[in-house]
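Shown here is one chain on its own, the form predicted alone, set out as structure tokens.
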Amino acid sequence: MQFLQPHSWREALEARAAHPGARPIFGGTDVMVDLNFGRKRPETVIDLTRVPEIREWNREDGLLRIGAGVTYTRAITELGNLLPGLAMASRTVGSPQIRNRGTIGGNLGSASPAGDALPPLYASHAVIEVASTRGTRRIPVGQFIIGPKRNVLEPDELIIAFIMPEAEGPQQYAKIGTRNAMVIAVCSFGLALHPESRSVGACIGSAGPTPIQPRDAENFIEDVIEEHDLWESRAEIPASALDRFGVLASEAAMPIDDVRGSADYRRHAVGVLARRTLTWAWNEHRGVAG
């Protein structure tokens, strides 16, 4: 196995172009599992840990541009106030050691529907920036992952960053696992309130071949909030509407039976998480504790 260690983004792209079958690695929290168990044996590995460009984040045209090499720990400590949903999801990832090494760009590259960082990105309409020696392109996150462990990266492309707006309202993330910590999600749910655009973003994780945005649920609750003038009054969302939001979210799920849980359980749990995250976020919007 050939091991390459570029020291700049240009060197990384040139290495990727010269070795289109190479496996990029940064934290290695998913890649090394596959390598250690012999599931994948790439001829070339490109270590990106010495590339400074992907370890940074900044503001760009009113948005946050976050390098693919930003770790979960940094998402918690440096971006917690700016992207609370992403920070909440990052806190649920593995152990402290894994959070110190694993990256959000790695979650995108792995394209697992159970990736904890993905629902917050979907709920806030993130855009993924990818590059090759041919140039750079930006892809909405909803178009980036196309199946289990499959994304739209070309063989010569690398993820450089993702772009998303700073939270303009409360955000939430919740997941269910087979134990309380260090666990892959049985299902998860990310939610973001967008008061300025008077919209609600939501995403289901680990209950379909890709993360799923429950459009009917989003549209329904937006209509309820608008109809009752709740953005301004900050009154409670009717209990019947919360229940209906949960039902529509569960109907959007496309779960399977596997060792972590049955399809029926996942579908039910998605509805519960949808109601809870919306309730928590709306209570925060209202300034109500709990």
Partner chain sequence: MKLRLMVNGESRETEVREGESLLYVLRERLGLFGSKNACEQGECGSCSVYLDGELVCACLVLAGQAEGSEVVTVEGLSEGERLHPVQEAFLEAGAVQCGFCTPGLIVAAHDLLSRNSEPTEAEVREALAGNLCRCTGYEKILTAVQMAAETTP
Contents of the next structure:
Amino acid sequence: MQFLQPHSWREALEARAAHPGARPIFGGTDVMVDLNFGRKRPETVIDLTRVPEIREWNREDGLLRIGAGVTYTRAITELGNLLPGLAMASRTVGSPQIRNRGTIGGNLGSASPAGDALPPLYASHAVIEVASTRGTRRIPVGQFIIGPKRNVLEPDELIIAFIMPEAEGPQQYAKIGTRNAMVIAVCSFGLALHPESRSVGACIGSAGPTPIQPRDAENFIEDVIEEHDLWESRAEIPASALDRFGVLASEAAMPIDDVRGSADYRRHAVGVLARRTLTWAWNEHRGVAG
Amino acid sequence: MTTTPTRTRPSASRTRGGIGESVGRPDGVPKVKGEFEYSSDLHVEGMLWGATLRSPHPHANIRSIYTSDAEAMAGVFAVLTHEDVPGRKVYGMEIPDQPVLAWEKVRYQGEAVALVAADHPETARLALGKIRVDYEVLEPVTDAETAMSEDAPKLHLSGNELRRVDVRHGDPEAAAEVVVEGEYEVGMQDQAFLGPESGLAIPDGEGGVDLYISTQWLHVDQDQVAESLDLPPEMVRLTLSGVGGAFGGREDLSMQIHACMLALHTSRPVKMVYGREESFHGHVHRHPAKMRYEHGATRDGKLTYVKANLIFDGGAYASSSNAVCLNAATFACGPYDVPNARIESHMLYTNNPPCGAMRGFGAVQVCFAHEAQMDKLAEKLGMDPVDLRLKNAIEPGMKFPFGQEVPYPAPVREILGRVREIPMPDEQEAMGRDLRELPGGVSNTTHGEGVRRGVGYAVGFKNIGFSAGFDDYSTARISLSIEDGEPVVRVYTAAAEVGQGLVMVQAQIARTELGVENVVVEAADTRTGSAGSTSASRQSYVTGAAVKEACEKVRERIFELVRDEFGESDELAIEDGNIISDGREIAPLMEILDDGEISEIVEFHHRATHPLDENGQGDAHFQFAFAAHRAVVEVDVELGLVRVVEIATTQDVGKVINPKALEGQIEGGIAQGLGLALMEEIRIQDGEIQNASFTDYLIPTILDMPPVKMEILELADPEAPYGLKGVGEPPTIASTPAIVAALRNATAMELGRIPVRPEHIIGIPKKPPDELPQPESSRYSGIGRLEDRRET
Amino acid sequence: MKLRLMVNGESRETEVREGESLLYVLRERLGLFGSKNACEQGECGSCSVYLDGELVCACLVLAGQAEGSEVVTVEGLSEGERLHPVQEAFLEAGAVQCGFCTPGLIVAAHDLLSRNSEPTEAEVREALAGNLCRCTGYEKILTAVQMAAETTP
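Mind giving me the form predicted together with the partner chain, seeing as the form predicted alone was just shown?
Next comes the full complex, this chain leading.
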């Protein structure tokens, strides 16, 4: 096994070009488990922890551009006010030890449907920036992840950053696990209200081959809000509409039975989480606690 | 804590660090500094790394094993198979039925097939990949009930029934006014000790071997290793290394024989350390059980009869299944006065992972069932569940259904009554609470919605020590001498300290008995006679008694010297290194001892026990311990997520030897009971483990474990040293059913299976999905048909 | 390949094989066995160390990633015979049984108290959720951290 440690983005892309398919490593939460358990042994590993460019985040054309090497801990401490949904999701990731090392770029690279950072990215329509020595391209997150643990990254490409708008309204993230900490999601739900564009972004995690945007649920609730002029009036969303939002989210899920939970349970829980997160977010929009 | 005077009075009370004090751990400082040497930390110059090839199939014939490619690898020093086992090719504590290395057949996924020794663990792992085993895969028997059927393949020559115990008591046809039935199921729990199986074998150059090992019982390991190496036991010397938890999972052999084989074969020291995944395959687990119960009672709540059919999955090999089967049969009715009983306890071989000892040992499974039955009966009778238990509580002088007289003390009524009196935790408003104090925790699943509180009670009991005729003994040697001008007591036993604090208890007893503060508990090894197993909550009692009696003998010899010198003296005692007569210091111990050393060895055997007869009757056990638990839970009834708010417990311990260590045993035992109630299960499909990692085998974290309120009773057992009772297992027994009872109380769901999963709590898949609101339902009338409008 | 590290204030150099974790290097190459190997996937926290001042699981750091870094392990927290207040508190509270989780917990508690000198009970629980203990039921660990918070200057 070859170990490469580029010190700049340029070097990283050259290393990846010279060793197509080389496995990038940052926080090690996936790569090291494979190595320690003797499951996969890549021929080449590229350590990205020394590449300063991917550890930065900044504002660009009114959007946030966040380096793939920003850790969950930093997402909480540095981005908590700008991207509360992502911060909430990051808080549910593992332990302080894991959050200090694990990165959102890693979640994108692994493309696990259970990746906690992914639903908030979908709910705010994030765009992923990938690059190779051939050039740079930007891909909406929903098109970037195409299957369980599959993304559209070419063998010579690396993820450099993701781009998403600063929160302009309340955001929520909720996740089911069978204990009260340190769990991989049985299922999860991310939600973002976008009052300026008068839209609602939602995403189901860990209940399908990829994170799933429940379009029908989004459309339905957007219509309800429009219908009753709720963005401006900030009145309550009728309980029946909240329920219906949950049902539609639940119907959008494509869960399987596995060791962490049954498909039926996942489908049910997605509905409950959808209803609750929307309730909390809307209450916040209204300026009501809860 | 509540104290009831004991009959035995310690002879010296002034010496610091004696029994009754929260003495600190002698291994505490190295443990907090990271300097304590666990078996996985062992290393010597020039050592090799051993690794084990395991079967990927739960059931298969082995056609051939090719090792040449692995042998040819650089850095590989040995590749061994069953042909290289010098002596007995099987091992096992009760029945030697498990191959050291498989030949002809594998009977479970993970069974050891071949060994490698190499100069780096990675080389060893790569070499395993080069061994070719040609398997003929067979259909596995994956379920105990299937294994019972006539046409199931016979997994062992003796058939698939490994043990059956029937208990027949009273009138088998007894009828009752009120009857409740239930079916209960317990999943396979893992001990999940943190320190992986590991050890270091060093050849002595003369054909023998020294093994440094984490285990629960050095001598039973020594016997089995020697048999398989075809060596006399004295050529196989075992020394206890640091043990990172045990809980029953280290009572059977793991890598002991393998490491010694590799060391003797290569003439090099060989270290073996299992990874976590391998650990799940490398030790036995708690038996899964299916239990059918029928309880009959009078209308006013007196039990008339109990019928139970218990089916345990023993997995591929015997381990200690025999004893688990017997334990379950004898505890099946719970600590209640049951006039008529008919219990069938079956233990089956299957192609699942072997099961054996785990904290609670057969009592855990049946306690879950009998306590659920008691709650069900209480509900049917319209009685308070604690009142029903009080009404039927067993008492000293009565007979257990297995025919043994209930010895004093058996304070079932008292512990139940007291646990109910422990103040309840405050009811807090759920809405708006800190997430960490809600079901789901920081995962943010509820802000109080759907959260309902429930309270549940349970009581359980268990035997202490080995039962049914086993000669259960321990050996202790005590030496007293003067070192650097100070009296020093040295305690030599082979008793395994696995974290529970036996090293403290032994020292405390020696201080109390010999009035000398400086006590050194020497490392356990096989040079001292067997101490028996560190299991069945037995070491404080059995090794404690051996240490105590050896100290008493040493003390008597000192008193003889005193009498030689001072003539007959009254009420002799030793306190703080001084000889006391009639309350006055007469001489320092140093003067009496001079340069001499006094040493005594005692082999302590507890009262004999007896096997059960064909009706399951007999004096099988020598001590019983009882604990009651109350659980308060909060359940998110929409999502099925749980937060345990508090556990309250009352336990009779006979005598508190070390208060802090006792609390630690109780809290730790409850955590494992909580784990079984809510999350811990080895999931097996077609004989294969689905979750052999700490990512998917979940044990409670600090966010899952609630505060514990406890009340300790000290009702002395007149036969036990200081009146003490074993304390390790009772906390694990009734805590699980108490939590599940609280869940039932909150949800009104049946919950007949543990661990309870969120699915079960909310009734999925039983609840049809059409209960969710539909667009046509009246609840939608206020919205209109928006989807239709969108289309237009 | 060669690896250079600053471990507990001491400059160390060792040969490593690609694929070895920082945990393996600390234990088997540098003889620092205080960091424990219990799960090898970051679930149990027994191998918690500081890497350039950050609390991490050493099992999830590929050895080469630590090149030139500063590592502090449990062995680096006490000064000779003088225990750190967190270590003292673990002994005093009875938070140690088998002790396999203890080094990782002590490093994690040390990290928590360095960031938050007066943590609430809930904060302690959240901060230590990644450190599994199978013996104690965590009660005494909670007490120990609260005791250490009171005595840590």
